[in-house]
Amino acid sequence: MSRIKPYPVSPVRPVPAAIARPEYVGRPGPRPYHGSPVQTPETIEKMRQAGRIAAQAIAETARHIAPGVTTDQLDAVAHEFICDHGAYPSCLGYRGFPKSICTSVNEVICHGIPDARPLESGDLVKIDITCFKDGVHGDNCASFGCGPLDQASADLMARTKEAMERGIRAVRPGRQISVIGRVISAYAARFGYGVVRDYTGHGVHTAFHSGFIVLHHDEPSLTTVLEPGMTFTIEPMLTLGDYRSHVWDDDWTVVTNDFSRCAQFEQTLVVTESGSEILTQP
């Protein structure tokens, strides 16, 4: 497999001007977030209407994956999905960010521009899809096929998976958000699997990244203990090889120093009174 290379970019997808759009649209960043990391009854149920709209839209996304369709056009579909319903894409104008979602191929762990590549049978492709609805966010990744995987790959997608749902089952009031961490790096490491560590769960509402942080390694200092109605995101990124990284100069497309390919899941969630419900679901 040839190495993921930078690709022509197309202009800027027009959202409709009667959808709202988050406050840091035309700004160089978000406002910074010094609220609660609980939120309320109110603002989880907008939440579950936001994160519905994003599952929908990666499974309508991943339905044109196929070798010679480009992430531009993965794009296209996701946009056009996400404001038929009356949300924004939150990645757009997101720090500057030129799209509306991520599209990861191969060892890209994040922040994937989508481009004018086609996709090539074999290719393992991450669509990340936040949308922003009543004035929340959901959030939400997976990771897919072009094609049939080599065994190594489809493997490594399908214990990150495992690995994430086994994160968000560990999530439970009264424990120290290390938990998460902690099972997650457990299990990769069962395969040899690396962890990324600079790019990192997050609390996620009101605010895209609130400044609350989720790590999916092994960190027994992280001692913030989970509360109900606390709501953020549990993404692991495992790799084949080495967990380090680089960025394109375009400084956002993240790569594994060696190469190795990367695959990521995530769901937003929010902790109850027994354990935590997914608020991203179809």
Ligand code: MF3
The other form holds:
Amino acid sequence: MSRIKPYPVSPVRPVPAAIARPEYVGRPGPRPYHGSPVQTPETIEKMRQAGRIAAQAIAETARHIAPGVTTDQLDAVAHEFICDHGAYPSCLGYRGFPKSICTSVNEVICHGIPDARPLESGDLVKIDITCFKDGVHGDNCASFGCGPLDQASADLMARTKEAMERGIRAVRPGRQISVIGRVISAYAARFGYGVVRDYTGHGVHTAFHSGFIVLHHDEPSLTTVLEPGMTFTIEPMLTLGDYRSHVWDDDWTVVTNDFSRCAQFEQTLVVTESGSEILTQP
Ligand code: MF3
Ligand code: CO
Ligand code: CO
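So that was the form predicted alone. Now I'd like the form predicted in complex with this ligand, please.
What follows is the whole complex; the chain from before opens it.
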């Protein structure tokens, strides 16, 4: 299995002028968020709308995964879908990110930049899409096989989805946020999988990354108590080998140090009175 290498990146895709941009576009980075982690019902309803477009965009983009298709072509499909639905692709221009979505293949953990690399049969492809609409973001990610996957990769993918779902089911008001990483890492440990620590879930709403952190590994010192109205992502990245990572010279692409494969699933959710509701639903 050959290692993923960087390929040329196409020019920035234009976004129609009528589509509202997040505040960070055209600036080096976002303004820090100092508001509450708890969102109003109005903000949450807007997040359902942004989240729906983000979820539908993944489904539409994933239909195009096939050997020979480049990740830049996937970016084009997603970009057009998102703009056609009146939303802005949140990644584009976020801290200088040059494309509309993240496409992370095989040993790339996350933040892969769509480029001219043609997908190969057997590739494990993560598509991470965030949409901004009506002042709020919805952020989700899913993993797919390009053609048939080897058994280890297929198992990793299915179990990473299950790990995310267990993390989501653990969310309840009154519990500490550390319960999420505890259930995810306990499940991953059954299979000897690595749990990526350098990248985390996060508060998301009017801010893309609010500063509120959701760990996927077991860290009991995180004592923040979950409250109804909190909105954040759960987005475990599990690896077939070691969890440690490094970043390419492009300052974005995150790769496992041992080049073991990684799978990821992500949803944006809101804490409810009885548990949680997923806001990134098609
Ligand atoms: N969507 C990613 C996340 O899950 C963030 C991508 S930031 C980008 O948090 F700049 F790389 F697009
Ligand atoms: Co996220
Ligand atoms: Co994401």
